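Form predicted alone, single chain, as structure tokens, below.
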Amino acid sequence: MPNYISTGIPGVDELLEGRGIPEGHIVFLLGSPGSGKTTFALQMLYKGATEYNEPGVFITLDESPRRILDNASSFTWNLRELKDEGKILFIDASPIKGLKGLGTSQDKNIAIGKKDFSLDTLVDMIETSVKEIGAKRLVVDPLASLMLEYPKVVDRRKAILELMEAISRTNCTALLVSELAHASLERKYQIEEYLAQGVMVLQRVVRSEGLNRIFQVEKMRGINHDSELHPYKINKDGINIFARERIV
């Protein structure tokens, strides 16, 4: 029987047979700007570290770990304490900056610039970081920063597959965070959605009644899931999905 990873996010597991994400799945978390993608990812790592004794790694391809921690200080989570305790490792792997880590051991500083960016270097950093703290959960945020390195669709698809294969070797349950190309309930599917074992979507959509925050489990292999549209809110405790309410 497969094992499952509880997201720890109110309402999400309820949409996944009350079990959570199948262990080892790589799930794409897609969202429009301001929809709470990074909040969702941090909340899943936080809950894993504090409630399920599952260390996590957060690979950032955009903002610095320090800024991510500053932005998350408005929530009731003490991420800095978890970082200091070695339960969550934050790694800066931006293709356009130095590669630095904020972790339990000596901070990492590997020179890597946009011109000589290597997917192999990113993969090595992921594997090393997961081993360092025995991580069970992994986040890469945002995938769009990596995809800018591959303007051709065929190269982009190959890079995503290589990244997913590397993550699979870690046995982590992973969230790969990416932007929605179009924030709309009627949209074209993106290449990531065809490759992933799971897809979850967060959107801020303006409708006649006002601004709606909408969550959907669009795809999750190996488990029966509710694919209806559900409202959600963000407060000081993070994201809360209203699994028993539907958007029509």
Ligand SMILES: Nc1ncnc2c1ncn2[C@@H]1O[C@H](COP(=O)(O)OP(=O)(O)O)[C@@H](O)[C@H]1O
Contents of the next structure:
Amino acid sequence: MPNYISTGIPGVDELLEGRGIPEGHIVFLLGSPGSGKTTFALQMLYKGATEYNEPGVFITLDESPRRILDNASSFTWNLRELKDEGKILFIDASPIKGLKGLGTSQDKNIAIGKKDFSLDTLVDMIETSVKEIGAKRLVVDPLASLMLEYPKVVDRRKAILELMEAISRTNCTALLVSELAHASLERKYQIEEYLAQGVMVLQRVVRSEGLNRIFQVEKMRGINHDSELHPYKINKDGINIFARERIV
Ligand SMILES: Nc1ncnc2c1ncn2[C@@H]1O[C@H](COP(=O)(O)OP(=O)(O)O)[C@@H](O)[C@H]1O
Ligand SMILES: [Mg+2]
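What would you give as the form predicted together with this ligand, now that the form predicted alone is on the page?
Entire complex below, previous chain first.
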């Protein structure tokens, strides 16, 4: 029997056979801007650290950890305290973006045999930080900004697989946050969705009745999950998925 990692987000475990995410899975959390991806990821680390004694690492690629903590201060979570206690480690990986640019296009000599600096550095950061606090949960937010460095699908696929292999070696259960390329209920699947063991989607959809926030577990290997569309709300305690309500 595999172990399961409770997301700690009201409603989500209910959609996952009442268990949670199979331990060690790498799950993509896709969503439109402002849909609550960062909130979801922080909430999962917060619950892990406070309720399950599972330390977590949050790797941020866009905003500084300080910005993330400032933005999250409207929630009822004591993230700064957990950070000081070493239960959640925030890692600023934003400087690595663009490292790949070293000699990629113009300077052919450097480009030959060049290593993929930004991905290697990210992998190092993940390994070191997970070891440092004995993390069981890992978030990378947002992956999209690193993936922009791989315009070709074939390169992107390779980079994602390399990253996933590195994360697998840590035995952490991971959330990789990414932007949804097409914000609509009818959309094309992205490469991430084929490669991941799990995919959860947060969307803001404008409909005739007004703005709807919609959550879906699109994929979760190893579990007979619910894949219906469910409404969700964000309040001072974070995200709340209404597992018993459906959007049709
Ligand atoms: N204390 C709060 N109460 C209710 N909603 C909030 C609160 N704090 C943030 N939000 C909502 O969360 C949204 C931002 O979520 P965020 O996780 O940053 O989105 P994303 O990472 O997908 O861009 C905001 O648009 C806002 O509507
Ligand atoms: Mg965000």
